[in-house]
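Single chain ahead, by itself, as structure tokens, in the form predicted alone.
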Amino acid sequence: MKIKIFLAICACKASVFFLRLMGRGGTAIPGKIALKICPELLGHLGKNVRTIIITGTNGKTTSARMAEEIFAQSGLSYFSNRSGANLINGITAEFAGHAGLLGKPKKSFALIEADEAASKEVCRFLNPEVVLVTNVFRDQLDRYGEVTNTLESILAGVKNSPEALVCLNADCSLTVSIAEKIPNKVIFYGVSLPIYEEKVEEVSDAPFCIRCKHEYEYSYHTFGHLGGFFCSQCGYKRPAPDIAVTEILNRGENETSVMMDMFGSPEELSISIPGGYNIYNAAGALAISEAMGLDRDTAKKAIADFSWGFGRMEQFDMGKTKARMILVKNTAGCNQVINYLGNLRERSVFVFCLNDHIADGTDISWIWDVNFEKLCDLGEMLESVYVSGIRSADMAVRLKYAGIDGEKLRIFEDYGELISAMGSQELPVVIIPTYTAMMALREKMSAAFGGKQFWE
């Protein structure tokens, strides 16, 4: 077995080296090669590493990066899969990359974002110390199917984590149900008031009680099916969170400040990136910090200092103007971006890039559940809308049905032409791409205007 581990790690490290020489990420393929040689490699590499797993539909990447900032400012020796390779191949490559040739870990902690479907096997191999579940929404219907399938995958992962302290979003009726099916200690976190003064209308992904199928009632909504849910039929309801946002003090274009109740202690928190959904990400990162017993003031400072790019509120200086890139991948996430756009206070250009590769989800019907109609309320604040990507025509049709003036719409078949058009703008640009569109467009923008590679 030791020979297999040695050969697998050597093959993984070598393939990463050569892929990087070719300008490629070297994230999933090296792990795939290593697992061919030693299928149990991840379990061996994770034995002496204290692992934290972040999973769920929306917010796991930003939550993981916020937690990473907390770990960094706490002086912990850690590594993470910041490249976003969150399937077992990519995670194995990260562990091999941070181990010696005989499998001895070079770091004490691993902060790992795990795909919902992959979390079952990842948790089985790694036996994490903490598991954070952000939420459960409809996502990639061709791959996950309905939300109950996603929930079952996550539950299986949590059950494969017998020693973990589990952090659950108290506002998600699906996520909360996990607590009833596990013996683990649970920390609940949530937002105890509406996030938006005026939110977009949304289709709920979980309108009926998971216990008795009676329709939920709500004391308030944050977004999607999240909020103060309760079932008048059987009594299933939102639990009182241990970590709760109790007041939104400031909702700016570049940051948010809130009051929180953290295990009974009032705390003011500054979140260095905008968007109501990032309030949840910050609360989840703080839940991880509390679960690990880290210093609270250090954690709060880390959230205030946090700056995260790679397509999640990432900014590019394009010379005449600045562009902000915001990844979307499903109805719920896109509606939250629409909420954010609705709060902008200066004329802007919006760019929608829609692809239908496997990593995006081949079923793009979700765009018809997004409330793009809300963009029409912006009036003159919406200067123009550019669309691009493999399914740009479908995106343009959806926006026309939403009521966007056809004279404001421009379709770009080529990313180079799109970047040139954005670069000639003097107004702020907001780019809203799906995953593979974000990867391709970001690479070209980083080359043109400067920026880190996605694995850095």
Second form
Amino acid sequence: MKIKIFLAICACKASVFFLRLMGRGGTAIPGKIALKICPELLGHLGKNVRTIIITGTNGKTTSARMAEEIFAQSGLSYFSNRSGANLINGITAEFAGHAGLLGKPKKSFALIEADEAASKEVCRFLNPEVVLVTNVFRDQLDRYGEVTNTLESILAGVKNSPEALVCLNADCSLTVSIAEKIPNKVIFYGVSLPIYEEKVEEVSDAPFCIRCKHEYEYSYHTFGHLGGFFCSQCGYKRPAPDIAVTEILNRGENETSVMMDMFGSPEELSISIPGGYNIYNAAGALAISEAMGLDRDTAKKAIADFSWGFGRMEQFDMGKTKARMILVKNTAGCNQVINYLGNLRERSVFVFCLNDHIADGTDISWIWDVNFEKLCDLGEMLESVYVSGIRSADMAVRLKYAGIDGEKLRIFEDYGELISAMGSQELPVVIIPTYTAMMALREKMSAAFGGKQFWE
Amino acid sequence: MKLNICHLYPDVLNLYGDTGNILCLQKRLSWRGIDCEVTKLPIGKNDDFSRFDLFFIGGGQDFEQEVLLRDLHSGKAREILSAVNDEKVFLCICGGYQMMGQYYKLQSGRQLDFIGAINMHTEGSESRLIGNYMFRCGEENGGSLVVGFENHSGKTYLDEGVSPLGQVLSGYGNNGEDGGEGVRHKNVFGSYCHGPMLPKNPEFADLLLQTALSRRYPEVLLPPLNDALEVSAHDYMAKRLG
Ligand SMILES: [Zn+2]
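Next, give the form predicted in complex with its partner chain, keeping in mind that what was shown is the form predicted alone.
And the full complex, kicking off with our chain again.
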């Protein structure tokens, strides 16, 4: 057995090394090779590492990056799957990378973002100490179009985590249903008031009670199907959160400050990134911190100091101007980005890059459920919209039907031309790509304007 | 001039961007100066079906199916049936398309009884018929080339006397076996085509509108629009699948 573990780790480390030598940063292939040699490798590597798992449809990466900042400022010895490789192969490679050749861990904690579908296996191997479920939304990668399938996968993961303290989003009726199916201790976190003064209209992913199929009523909405839900037929309702956002004090273009109730004590929190959905991500990260018993003031300071994460509001210097990049994966996430863009006070250029590879979701019809109509309210603030990517023509049609003025619309079939168009003007740019478009653009932009590769 | 559009079950049949079809119909009318009113009929809500010219039904998830069937069988099924027989125009996509048939036989053997407006039925299958696809409408259905995305585990079989909307050129269509895709029965157009179907198939969208318009204003012909963007999205996929 020891030999197998040793060989698997060697193979993993070696293939990571060679991939980087070739200028590639992937961890999926090394992980796959290692698991081929030793299928139980992740279990062995995780045995002496205290693991925190973050899963759910939206907000995994930002919640994880915020939690990471808390870990760093708390002085914990930890590692995380930063590159966003959140399937079993990538996670295994991450653990192997932070272990000696015999499998002895080099760090005490692992902060792992796990894909919903992979969480079952990942939790079984890692026996996490804390599991955070951010929310459950319809994702275009879910080929069955059934949110309850996603929920089942997540539940299976939580069930494979018998010792974990489970942090659940109290505002998501789907997520909350996990609590009654597990014996674990649960911490609920949520936002107890509407986040936006004005938000996009959306179709709910969960209009009917998960217990009895009666239509939910809401005392308030935050976004999507999140909010103060209750069922008048069976009594299923939003639980009172242990960690709640109770007031929005200030909503700036670059940060938000809120009042919170944390286990009965009022706390003021400053969140260093804008966007209403990031309030949830901050509350989720704090829930992890509380579950682990970390110092609260340190955690709050970390959230205030937090800077942009990979593909989630990263900033690029483009010479004459700056660009922000915000990854989108599904309708709910993209609607949140539209809410954010609606609050911009600076005349800007928006760039939508739509690809349809497997990692983006091969079905692009979700763009028609996004409320792009809202962009028209920006009027003069919206200088122009550039579209690019494999399915740029579809994106252009969507924007045409959303009412975007044809004069403002430009299609770029080539990323090089897109990048020079962005860089040759002076207005701030917001780039909204799908996953593979983000990877490709990042590489090209780093080459054109300098910047780090994502694994650095 | 005005068309009344009824969007059936927007609360539960709203998967895969299919509501984009409604938007497309609205825009293509308003660009031609024709008024249009869209009435949403969610579960539990009713209306006078005779005042509508065009109906749209999309696809949904299984979780809400029970709620939906209860509502259908409490009266809407009958209303839909008589609207079909009145030769009103229907666009029915995926789940909405299956619903117009006799029944859906699940893999478990359980049978869901549907509206029965069209002599066809659907059977659940192990595999999922999924991916970009393309079909050509029959001559009687305008003959246009339609591109889109299909995603269904139900296989639909047209029974005696019922013809498909078109023939599959790439992908699976109704059942992946007989080459047929969708259905045309009276003025009901059924299809598995998501994407959504209408925006990048403007020729087909206009066929629906013209059919609905002709019932109310027999001599009116739709003027052409500038469809350059739509055609470019259409042709991109047609080329990729061709
Ligand atoms: Zn209920």
